[in-house]
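First comes one chain, alone, set out as structure tokens in the form predicted on its own.
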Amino acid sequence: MIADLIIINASNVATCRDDQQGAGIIENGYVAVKDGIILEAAAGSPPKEWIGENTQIIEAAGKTVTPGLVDAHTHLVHGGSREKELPLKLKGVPYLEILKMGGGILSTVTNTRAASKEQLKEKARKSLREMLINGTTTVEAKSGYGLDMETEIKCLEAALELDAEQSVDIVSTYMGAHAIPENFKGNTQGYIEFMFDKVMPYVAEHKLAEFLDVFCEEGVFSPQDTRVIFQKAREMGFKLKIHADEIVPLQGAELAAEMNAVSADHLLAASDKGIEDMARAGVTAVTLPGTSFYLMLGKYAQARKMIDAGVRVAIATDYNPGTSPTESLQTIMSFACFGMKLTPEEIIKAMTLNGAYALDRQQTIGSIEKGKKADLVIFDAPNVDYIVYHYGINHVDTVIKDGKVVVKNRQIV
């Protein structure tokens, strides 16, 4: 067998396999690829018979190879930005108060409705380029900034088209239950019925989203609202996600376990029982330390407690215009380390294999092992610790997507 591509002499290969402790580090290793699939990752040198005349050899001495990063929670497609809210944040105005002033989600809804699909795609395409240059090869993209039929469909179609037009894989989530639009103010049940009757059937029929997400929060959707939406979503074939216990403890983590959600996200106010329930039900916790940092909350999700309880913990950017405007998972590594006190190996695994679990993609991506897609990142760093230790810069040297080099020397090929 002749390999198409082989990375050789890597200082560290972080395999991030499920059956290994930590990030499964291989020292002085290689990774071989054939037809976009990983052949092998091991220490030492690859078999000579795998190297042919057309085999691409990538020298990685002094560098670290990881799986492609998986950003399992973003609000990728949206219009406008919200930098004008920054002074309010600096004055300590709570997010829910900004929402009541017409800012927050509702401000972005106005801008997203006004934008054409091509304008939304161009803005999102720019973000996807930034993500790819920073090592992200798979990203989840939520709707939820339309809150009407036309704009929600427009955003989901934009994500679907972008998935086919560029290198980063996009996993779509319908999140009409992100806020109550102005025309349904005071009529949450009416808005839920609108989603049931109009939007969700269309999204399901046209396969515009794999997941459905609900913002279960005080003043938005109650746990009972969320349960009803989840039941209907499951009947329509959606997999479930939940914005749970972000600001106020509403037993969102418990609900995620009860309803067998694939992931529960945020979780700053999750209870001990909720954490135990998630561990028992196999719900992946998607923590978003960038949001805690940006909102200056002074607290982070209890990732260490979750890990100790047996919960699989992922880490994502929560890229969005109001509460975490960054596309860089490398930036988020710093907040995960210094805010949640996680080790670099825990962080890398949380952003690869555990992120894949949060998207139900663990069988095909997230680790470096035989048979999985060859989504790989070569960091210009001698080990995983150095990537987190030397913060604030992009360490990516090369990104390989489906076995092809798509970024070299921090430039898209």
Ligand code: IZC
Second form
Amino acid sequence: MIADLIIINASNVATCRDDQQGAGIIENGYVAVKDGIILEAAAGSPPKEWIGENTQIIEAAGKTVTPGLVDAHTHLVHGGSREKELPLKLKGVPYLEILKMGGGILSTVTNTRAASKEQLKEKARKSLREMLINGTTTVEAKSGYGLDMETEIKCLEAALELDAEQSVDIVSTYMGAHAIPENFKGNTQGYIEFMFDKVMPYVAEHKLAEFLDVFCEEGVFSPQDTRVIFQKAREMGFKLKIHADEIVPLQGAELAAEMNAVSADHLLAASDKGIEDMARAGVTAVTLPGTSFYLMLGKYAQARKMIDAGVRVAIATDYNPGTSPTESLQTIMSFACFGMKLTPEEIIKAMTLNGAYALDRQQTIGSIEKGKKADLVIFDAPNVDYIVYHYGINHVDTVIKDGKVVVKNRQIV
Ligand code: IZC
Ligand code: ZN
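Follow the form predicted on its own with the form predicted in complex with the ligand, if you could.
Whole complex next, starting from this chain.
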């Protein structure tokens, strides 16, 4: 058999396999690829008979190979930005207070409704390029800045079209339950019925989203609202995600376990019982330490406690215009390390295999093992510790997507 591409002499290959400790590091190894799929990753040199005339050989001495990074929580498609809220934030006006005043999410809703699909795609396209050169090969994208039928569909269609036209794989989530729109103010039940009757059937029928997410938070959707929305969503075939216990403890983690959500995200204020319930139910925790930093909350999700309790912990950017305006998972690595006290190996696994679990893609991506998609990153760093240690810059040298080089020398090819 002849391989299409082989990375050789890598100082470290972080396989991130489920059956391995830490990030499953192989020293001085190779990774061989054929037909967009991983053939093998092992120490030493590849078998001679795999190397043919047309095999592309990539020398990786002094470098580290990881699976393509998986960003399992973003609000990718939206109009406008919110830098004008910075002075308010610095004065100490809380996030939920700004939302109550019609700012925050609702100001992004205004900008998103005003933008054409092309304009939304152009802005998101820029973000996707930034993600790719920073090593992200799969990203989750939530709607939720339209709230009305037309704009929610516009945003979900934009994500689907972007998925088809560029390298980063996009997994779509319908998040109509992100805020109560102005025309339903004081009438949450009316808005929920509108989603049930109009938006959700359309999204399900046209396969515009695989997941459904709810912002379960004080002043937004209550745990009881969330339960009702989840029941309906399950009947319609959506997999479930929840913004749980981000700011106010509302037993969102317990609810995620009760409803068998694929992931529960944020979890800063999750209770010990909620963490135990999640472990038992196999709900993946998606922690978002960039948001803790950006909201100046002075606390982080208890990732260590979750890991010790047997919860699978992923880490994502939460890329959005309000609480985490960054596309870079490498930036988030710093907060994960120094805020949540996770080791670099835990962080890499949380941004690859565990991210894949949060998207129900663990069978096809997230680790370097035979038969999985050849989504790979070569970092210009001798080991994974170095990537996290030398912070604030992009260490990505090469990105390989489905077996093809898509970023080389930090540039999209
Ligand atoms: O636009 O503020 N938390 N939703 C829930 C967000 C943050 C995004 C935003
Ligand atoms: Zn979010």
